[in-house]
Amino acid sequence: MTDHIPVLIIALPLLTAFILPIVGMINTRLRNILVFLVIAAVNLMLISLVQRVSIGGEVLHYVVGAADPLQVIREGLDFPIRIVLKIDGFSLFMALISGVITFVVFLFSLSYIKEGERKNYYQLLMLLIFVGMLGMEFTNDLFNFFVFLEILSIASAALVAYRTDRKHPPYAGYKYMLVSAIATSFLLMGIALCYAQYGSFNIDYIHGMMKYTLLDKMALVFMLVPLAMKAGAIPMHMWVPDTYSEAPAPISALLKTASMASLYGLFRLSFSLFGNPLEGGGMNYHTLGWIIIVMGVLSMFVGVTMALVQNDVKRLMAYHAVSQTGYMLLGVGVGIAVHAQADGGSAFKLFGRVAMMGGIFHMMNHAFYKGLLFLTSGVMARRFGTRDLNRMVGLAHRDTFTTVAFVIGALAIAGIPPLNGFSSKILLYESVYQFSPLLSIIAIFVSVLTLASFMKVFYSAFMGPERKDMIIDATPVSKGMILGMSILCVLVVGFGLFPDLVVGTIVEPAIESLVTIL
């Protein structure tokens, strides 16, 4: 059974999603138990792979319908077309993030989403988002990557528009679906260019055959630009504020993790498909690195400045999501640019690897503290019946737990020690400074503005006298909501106190799998 874990991780939630509406019509409690067991089982299977993949350095290949998994890699397309999965350090790293956030979102949603709000379909779509993320992270096949991205996009659009009784969510859902359709169409064009030349969708096979022709460079643009759009990077972030602000709060946390699956795709294809930047490979990777750096810096600065002027708490957090994506792009972009330098080998050992380490580590840290902040924003909006900060005051008197959780998330996103945001940002500050002091100064300045922005939120919503007339919903926070936020609080604090353990166990193996091509 352990040999089939890679496919079970994807198949289990996918099959559960299909039967979920029927189970929900029979017994809602049974449905909740089923979803809990499935998500927990997937997380346990992912954790069980850490010893083999992250610590042991093993790369797992699984091909549905083939006796020899490596046959597809050696020979390319083999009829019938196979579903090819590959689990290495980076894909497992991202799957762990997806698993934890999905589990937390499920716990939070148990009472946050009422049974009268079509909860059967809510949980079905949540599982499909989970399947889409896992499929994108585990597939070693370009066409299947496209298919899983489509599954992710359609399920996400449906949950963005979930509150159909309100005016704005359907509009946000249509907008997200339009952006997704454009992105996936261009991605499919890039995949078609690769297939037309090499007769295969397998990433490892195409990488081995890559000739770096003009069509290959066109394919790179057609693939990486849409993935940057789906990740919410500037200047392709136009969908982010509406999508994150109009979706239910737990889904906003899940959507942010889903956008990082696209960021994973951008990083994965940059390295594993179009060549190892350490060896040049015929591509101008110095230019590619700087393009990613520029996107990162713009995302950081524009995102945080737009957040400063927001009065809608969820739109404010949406712009901060854009800003924090910039840190991840900056770290990996610096790593790619250093690779491409003439002395890239020695320079990379000094600070290029550390920059990538900071960028990759920040992906996990960001998922946890931003997920926590989105969940607290849901509590705030429900308490006051509005997302307008000007109509919130004194929540600290009413809800101590949410106040503490918000403070932990806010300090973490601002990079204040000893929380996890500081652990990854300090790696970025020090390594990027070696590459360009100006870029490091900009990153630090953005963190200062981030702290100022969340001080505004804390002062507006939590401080001040208690105003019982402003509280619309005085219901205590449920156990599921407390448990979900508590898990993220523990991770945010724990990863800040013991960063070496996390970096050595799962972050460094993730980097190794990117820069080492089989």
Contents of the next structure:
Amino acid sequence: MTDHIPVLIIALPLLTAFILPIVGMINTRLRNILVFLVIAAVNLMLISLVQRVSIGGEVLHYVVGAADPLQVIREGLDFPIRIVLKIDGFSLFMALISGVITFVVFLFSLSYIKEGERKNYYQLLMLLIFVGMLGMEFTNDLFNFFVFLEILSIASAALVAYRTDRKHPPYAGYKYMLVSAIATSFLLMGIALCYAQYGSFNIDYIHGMMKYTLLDKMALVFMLVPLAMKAGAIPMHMWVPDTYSEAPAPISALLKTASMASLYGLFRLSFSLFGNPLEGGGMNYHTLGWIIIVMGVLSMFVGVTMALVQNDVKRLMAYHAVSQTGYMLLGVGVGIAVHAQADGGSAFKLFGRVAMMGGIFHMMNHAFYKGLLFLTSGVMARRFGTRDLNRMVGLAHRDTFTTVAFVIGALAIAGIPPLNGFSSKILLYESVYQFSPLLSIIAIFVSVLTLASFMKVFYSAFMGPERKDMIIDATPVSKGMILGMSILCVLVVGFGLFPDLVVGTIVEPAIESLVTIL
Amino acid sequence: MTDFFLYVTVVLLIFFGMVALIYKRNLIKIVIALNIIEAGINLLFIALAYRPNGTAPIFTLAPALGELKMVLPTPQALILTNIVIGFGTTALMLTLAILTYQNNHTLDIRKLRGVENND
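Now that you have shown the form predicted alone, what about the form predicted together with the partner chain?
Below is the whole assembly, all chains and molecules, this chain first.
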């Protein structure tokens, strides 16, 4: 039974998703319980793997459809066939993020999305996004990666356009689907270039055979640019504000995690597929690292300056999402740039590793506090019937819990000490300073601007006199919404207070599995 | 020589698709452009798998082949998957285009520009 956990984690939500509309027709309460059980079961299975994979350092393989699923290379062959799932520290780390956020989003949407609003399909698509993320994170097969990316994109686009009766969501959904379709088409072209040379889709196998020809370099470009596009890095960020602001609030939180899965793909491919930097190889990793760093710094700076001038609360948060993605790219970019240096990896041991740790730990922290902020923005937008900050005032008088949650999220995103944003940003500041002081100063400056723009939101929406006449929807915040937000609050505060525990348990193995080349 | 023309066709299809994608302003025409690019990439995969004078990749025929070669089966299976995915993408994008037209009474992206806050 425990051997089959890798495939069960993907198959369980996938199969449940398709029986969901039928169950929903019979009884909606039964459907809610079913979805709850499935998401909880997947989360429990993921947590049960932590002991083996993260702490024990084991790498789990699973060959889908084989007689003996644990035997990666069949007898008599010297290359792997069939689709192979591979769970190492980094996969599990990302899957845990997806699991927690999906669980929270499910709790939040229980009453946020009304039963009359085609909730059957909402939950179906939500589960499909979950499947897409898990599949991308677990697979060791390039084509399978592509298929799960498409599942993720199609389900996300449908959910972005969920409120079809309004003016803008269908166009936002169209835009997202267009960007995804272009990105995935070119990703497939990169995969074709790899297949043409090595005759396999298995990431580990191709990595072992890698000859770093011109075609490989083209394949690298064709794979990394689309994934950066899906992750929302500058200059391919144009879809982010429209999409995140038009989607229902819980879905914005889920979309953020979905683009994190693309970021996972970017890091995974640049290390596990194309990287063997310590031995040199034929590729200039210093340049690759610097390209990622420049992309990151631009994302950070342009994102935050665009956020400062927004009046729409969700667009503002979406631009901050672009800006925070820059931190992750910066951290891992520094890691890649120094990993390849001719000094035999001493710079990497000195600070490159810590920079990568900061970047990857920031992914988890970002998913949590940004999810929290998007959820509170849902409460704000529903109360006032608008997303315009100029038409919001005095929310703190009636929604105390939302106010506290927002303050926690806002302070965490700005990197204020006892919260989780600080614990990953301090790792980044320290290590990037040793690489290039200027980059570190830009990073700190961007944090200050982030704080400034969230102060603006806090003052205009939560402070001020209580204005009952401006409130359109006065239904109290339901238990599910409070529970969802409090889970994230606890995680944000807890990860800020005990960062060593988290870094030691799951972040270190994630780095280890990225940089160790089998 | 056949190979050469196949790859030229691939490049031309992707190139024309990109040109249409960049210069067309109509939501429906953008979907068509995307389909052309997808067709180009599908053709690339099939061209990679093609072996001149090869036979169909059927397992039971394998012992009787002798000198003959088989075309590669995996890319064909994958392209079948990709065609289905492309069908899903196209259907969804056209649906969203219809909804956009219903709500905004235009398909021109220059007029749709700027998602404002007015809900």
